[in-house]
Amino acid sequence: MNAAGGLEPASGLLESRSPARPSQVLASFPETSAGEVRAAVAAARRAQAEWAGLPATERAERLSRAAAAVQQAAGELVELGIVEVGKPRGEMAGEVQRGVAILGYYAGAALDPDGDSLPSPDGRSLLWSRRVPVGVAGLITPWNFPVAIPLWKLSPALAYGNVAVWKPAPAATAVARRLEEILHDVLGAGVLQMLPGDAETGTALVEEADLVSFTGSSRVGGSIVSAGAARRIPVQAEMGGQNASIVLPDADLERAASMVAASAMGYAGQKCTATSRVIVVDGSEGFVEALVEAVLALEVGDPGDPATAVGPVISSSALSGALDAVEQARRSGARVLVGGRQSREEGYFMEPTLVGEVEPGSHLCQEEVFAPVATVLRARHLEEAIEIANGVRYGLVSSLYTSDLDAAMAASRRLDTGLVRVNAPTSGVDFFAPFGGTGASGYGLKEQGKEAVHFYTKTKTFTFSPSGRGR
């Protein structure tokens, strides 16, 4: 599997082993084929009937059923989230939270308006248009947020009378299969089905399914833009990102410092949203100092201590590819400012890693790394920070830490990003505000809040005018 959650060739067999202790087996799953999944979505469309039929207020219910169902197993999702994806404690109890506050948005999402009324042309004629469902949601989801990111795709689908098939990555199959058991329930059957497997299972959904929603690589997020196209199917694609921030020299450099480095290494580095690069502009004398120490002051251990900030990176290929891409820079001129090297011979662990003196055009600085490592890059003002921060194919999120109102308003509109936070953290998602990026990262229309009515419904227009009779 590769860092950002893709497709690779199909095994047959899905194992599914820890990060931190890789000789620990925890399941394994037989990779569902193309025939099966066939077989999956035409039953998936059997029971989409049903579940559009029901009342907005019976599928509101059901949801609100389902967020309760999922607090009721918190718990447990969070230590088999630990064990199997490595997240750090604290991280995964806030994300299966967040799942249960998703589904109780969506239940009352459920019931919002559907349509408009307008004015016929005649005067006499009702016009008026509905958003109605689209029919199988294809979901193919990461590893790196096993219950948050399925939760806001399979959210929306149901609550706008869609059902859903879902391919997880293989590395989170565990989780996905209780999240599945813990939602069975409450839905009904044929409503939410799990699919594991991997490149073979992946490529089937899309040629089955009516719309695809894909979290993962650029790389295959491309793939499923084409496939979609060329079925004529609604797509969205959030494929990664190389998030800047920006560091003015009127900035609180001791709490800029803090959030930065909690940004990029927080859970190694594994979000699609987490700093990549850190632009320090002229005048922010001790800014990277203070980087330097906190990111030495974050806890590197095993995900399960509640007081580790950074545990494994996934997989056995992700560690070596973040420790190669490193060595790469360092071979090239740039300057390894910490870290750099495997901090267990147990487990896939790097230390937090920053690396200085690298280019902008440099391949640590454009391409996503997906691990703890991080560049700190120098701009003479402003513009040139901005002109760095936009100078690579992705656009998903961007940060800038300054006091000055005037800078950030100015700043904000030239960023060329999904997402501009000021003074906060490039990490951190609200799930009640639409979310996606520009360019390499994102395709489609944008994820979560008010915006996701628009991925999974369509406009159907009605006119109904008098028979005339009685006239």
Ligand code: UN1
Second form
Amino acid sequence: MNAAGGLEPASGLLESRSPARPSQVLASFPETSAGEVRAAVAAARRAQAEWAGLPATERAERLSRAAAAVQQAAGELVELGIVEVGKPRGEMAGEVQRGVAILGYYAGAALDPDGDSLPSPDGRSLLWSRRVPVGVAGLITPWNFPVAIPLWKLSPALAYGNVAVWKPAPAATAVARRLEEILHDVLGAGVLQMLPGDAETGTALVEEADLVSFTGSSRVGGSIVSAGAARRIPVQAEMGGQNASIVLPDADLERAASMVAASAMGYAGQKCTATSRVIVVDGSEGFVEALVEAVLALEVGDPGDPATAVGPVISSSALSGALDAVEQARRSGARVLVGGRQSREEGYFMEPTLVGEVEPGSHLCQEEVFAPVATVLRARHLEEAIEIANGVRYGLVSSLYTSDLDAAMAASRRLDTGLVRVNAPTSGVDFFAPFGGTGASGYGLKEQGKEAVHFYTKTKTFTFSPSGRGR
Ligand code: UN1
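So the form predicted alone is up there; where is the form predicted in complex with 2-aminohexanedioic acid (UN1)?
Let us now look at the entire complex, which starts with that chain.
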């Protein structure tokens, strides 16, 4: 993902403002200094020994209680998220419920088998391996899923015996503060510390933590990966996408149009899983018209209104960046099929925008715009569509709309993305399945589901042999 959050420094303080009403300040805070980060990590390290020493049943119990506490505060988190990051009500409510489910899932996972028993070489010894915690997890999270992303990192970190120091994106600081308060009483002191801040705080955390899980832009992710490698610590970085949806003529074209419209424009396209390129294979008559209709049918407006599908983008720079990208494409000969303009005076609203007659190699088709903007490309056949889909440096999700099983099987083998979805939108993630991309989209071990255990633990192998004293 890209696009800086809605922060504007004012008298040395960072601020988080409502993107629908930028005059409204939600949180204002000084950046956590490098020294404060060091102190927080030192405190976390002391707390970690105790947390890891708890029986797994107790850690499971605390995560279950955390799930109940988030559930109890769900209404409040939903309202705060709507205002702070401009996420439409329905999606924000779904996200908080997803967070509750994630905590419950990892409460269960804390009780999974934690190792392997192996045959011993001499037939008398015991040989086994166990998964043990890594230590202090540094979590760096974006503003666009202010509840679910922190929880899908935090929950496995804690379940497997680590503690966490967490730096949320400045634009989601109010939600982060509230979430930390909710969790604090249940988890105990030092188990989770939230440090508000921006780049300086994040850099310091990468210098101190025992592992780092990051979600955000490719640029920041790349420097975190390098800094982590220099310290020889595990890093996972989830860094956005330029996701393609391929539409074949045998698909249910009406249904495909409404799914593509929702996954391209929902939450103003501010998901690393959003559809950014729609590749229409020749013969799909009427699909583009149906897509334009479906886009026009999406409600744009106040994210608090239950009917709204498309709220504001996060900041004025995100809005001007997206408007500029569309304007550049237009100047290079592309055609705006729908949208393309700012849609209100107040707040960072942009009309859902489809751009056609655009080159697959152009900026708009290669870079992540993180706004309600998608391109429409043509391909002569499935082969060409796959080539176009794979022709970007990203590789997070692709989707294919078809009723031809053979085409689906062939394409799903060849699409070079971490997730491939057939007759399903690119956006939307199952928290119990592995998640992450290839290329510029992802680095390191995947997140979520049972896969998370590999990142948040290290393996230790034990050999116990008889003492030789005869018993
Ligand atoms: C989703 O599509 O439900 O930052 C989740 C993002 C992704 C998460 C997408 N890491 O947009």
